[in-house]
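The form predicted on its own is given below as one chain in structure tokens.
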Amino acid sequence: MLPVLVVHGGAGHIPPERAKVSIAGVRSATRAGYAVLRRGGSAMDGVVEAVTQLENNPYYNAGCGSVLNVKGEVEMDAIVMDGKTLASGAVSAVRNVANPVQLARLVMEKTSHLCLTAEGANQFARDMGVAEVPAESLITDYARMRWRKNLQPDANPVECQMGKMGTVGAVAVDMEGNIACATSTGGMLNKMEGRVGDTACIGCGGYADNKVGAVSPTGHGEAIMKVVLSRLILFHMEQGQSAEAASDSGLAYMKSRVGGLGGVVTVDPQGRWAARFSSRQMSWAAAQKDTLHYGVAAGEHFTQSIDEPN
């Protein structure tokens, strides 16, 4: 059953003209991350590779393609967690960095902290030799269009947020049985400057524990934080629920308790995985036993050889 990698590209309603691109992106990222695992790479290597691929893809709300805050600027959050040691690293409200997930990994590996924010995170990036990129290089025409649209007084950024491809993430179990998760996002449309969502918060935007499993979520960050969604799902797994049942339980509770919609990818130590969502759609893909699984709509589950082109 091992290794296994599961990736998501954001929950919501994906416009038809973008759905094909969204599926292609998560499939490609899953192939890249799974190739790392097949070569004997760690679960952490696999999830960071997959999420890096999606940060570099302008069709997702992470890295290049991130949504803009109320001032029309990009501020990004990311997290990684190692299930073997419970080590974690995160960055929030970071700017001018192409791959926040890689910076989050550096926070985990090179500091005694779990999260660095804003200018402190950027200074750390400079100290680590991470190349700064121009702010404009992270902004797409699509992001700018949606920013302008949501400046209108009657706009509902939370509702509109669910009408796009979004936060990206991955979970994995490697050949050694170690587990990891990674999540990255540009945050919420037209958010206040300095707003930090669920992604950078351990237990909310991701959690990994070799003894239980790993989760990476997507959806309305404030709702995810209120129920500590990732850890809640792992709690259900500790009580004996499967990855799929626990994911559904966590998402159902978030919807009934705080009215939040979203989705998750989840894996257990044996490599049993799930990609579940309460929103209209979520682009996802998984790789296991050289087979690529993928889908975007409820009940959709396609398979093909991992080596077959998109």
Contents of the next structure:
There are 2 protein chains.
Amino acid sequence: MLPVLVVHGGAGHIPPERAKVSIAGVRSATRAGYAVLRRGGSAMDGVVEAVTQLENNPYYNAGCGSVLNVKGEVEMDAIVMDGKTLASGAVSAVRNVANPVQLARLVMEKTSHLCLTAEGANQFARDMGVAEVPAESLITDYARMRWRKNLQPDANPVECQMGKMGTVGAVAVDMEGNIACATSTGGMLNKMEGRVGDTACIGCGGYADNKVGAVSPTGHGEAIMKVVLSRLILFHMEQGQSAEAASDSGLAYMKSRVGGLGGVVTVDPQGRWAARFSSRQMSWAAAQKDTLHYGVAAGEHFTQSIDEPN
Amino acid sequence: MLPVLVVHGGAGHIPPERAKVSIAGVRSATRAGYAVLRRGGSAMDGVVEAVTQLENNPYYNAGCGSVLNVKGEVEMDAIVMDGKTLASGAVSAVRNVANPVQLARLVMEKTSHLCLTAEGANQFARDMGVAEVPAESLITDYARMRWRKNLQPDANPVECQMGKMGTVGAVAVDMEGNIACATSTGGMLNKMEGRVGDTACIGCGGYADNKVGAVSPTGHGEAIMKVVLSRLILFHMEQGQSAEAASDSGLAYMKSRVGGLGGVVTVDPQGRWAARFSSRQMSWAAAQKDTLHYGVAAGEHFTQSIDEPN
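Moving on from the form predicted on its own, please list the structure of the form predicted in complex with a further copy of the same chain.
What follows is the whole complex; the chain from before opens it.
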């Protein structure tokens, strides 16, 4: 069953004209991450590769294409976690970097800390020789249009957010049985300056433990935080639930207790996986035994050979 | 059994000459928070009152008296959580405010977000009319001395940290059975600029749920984050463990899995409470049925009337 990699490109209400583009990017990122695993790369290498590809793809709310905060600026959160040691790295409210997920990995590998925020995260990026990119290079016309629209007095950014392809993330188990997760996001549409969502927060925006599994979520960040969703789902798995049942339990609890919608990709140590969501759609793909699985609407589950063109 | 309030003033290796001062402040803060509960105040009012007192007390690593980052500056994290709704508010890497715990409460009450960081948190403080205090007013001679000492090439800030009175926090159940927690800290001695520890991270630096209980931790922040300690302890309680047994289980797991030491104060909905630690000491106090309980070394448990002078 190993290796396996599962990727999401955000939960929400994805309009039909955007669903095709959304699923294409997720399939491509899944292929890239799985290629890393297939040639013996680590689960961490695989999830970072997949998430990097989606950060570089302007159709997702992460890296280039991130939503804008209320001031019209991009501030990004990202996290990685290594299930062998429970080591983790995160950045919050970071600017001017193309790949926050790679910076999060550097926090894990090169510091004694788990999370660096704002200017401190950018100072660390400079110290590590990470290229600083112009703020404008991360902003798409689509993001700017939505920002302007949500500055109107009658706007509802939370509602509007659910129509946007969202946060991106991945979970993987490599050939040695090591597990990792990665998540990256531009956050909430028209958020306040300095808003930190679930993605930078371990247990909320991701968790990986070789003994239990891994989760990467997407959806309403504040709701995910209130129920510490990723760790919650893994607790259900520790109690004997399957990755799929635990994911559904966690999402159902989030909906009933705090009224939040979202989705997750989940793996267990044996390589069993799930891509589940309580939102209307979530673009997702999984690669296992050289088969690519993917879908976007509830109940959808297509398969093709991993080597077939997109 | 209600109301009840339990407070900690940090876990670590507290030298005898500082233990007396440490426990005096915690007892005083516990009395103040309990007085709020006794006159019908909410659990949230009680924990914020207790933590505010400790932030204002220069002997603790929170508010005035916070440890300094590597640049010699104070950057603070704080969190509050309301167990009725799972609402929460946090600030990370905030500067120039006397009471980060009160700002965290404003994030919860006045925004749609759960966490604001760095300059965004300070901008929000200004928008709310929170007084800006000079950076120098938060820095004690003791903090500056320790910062200088840890700039030496052979310094070990993590080890040194364990000799410092640490993070402060409180949990409470009010007369209506509502539960809350609050935690506040200056973080890790000589930390990197922008380092965010467990305190700003829901599930790690605190969690409160009316159906289960509440936890506020202290100790090695990065270890607390890796095991999502507060939520972990509450999961054990959901599985039927007592507040005391669950706290011990969580701390033992943190020690064995990631090598971290710390302590917690914990309550359950019936008002049963625990103050447990794996570090050498933790200054703690609890108020219940007009009795003040307190201690600092392992096995210590003194009691006196709540109305007796300190």
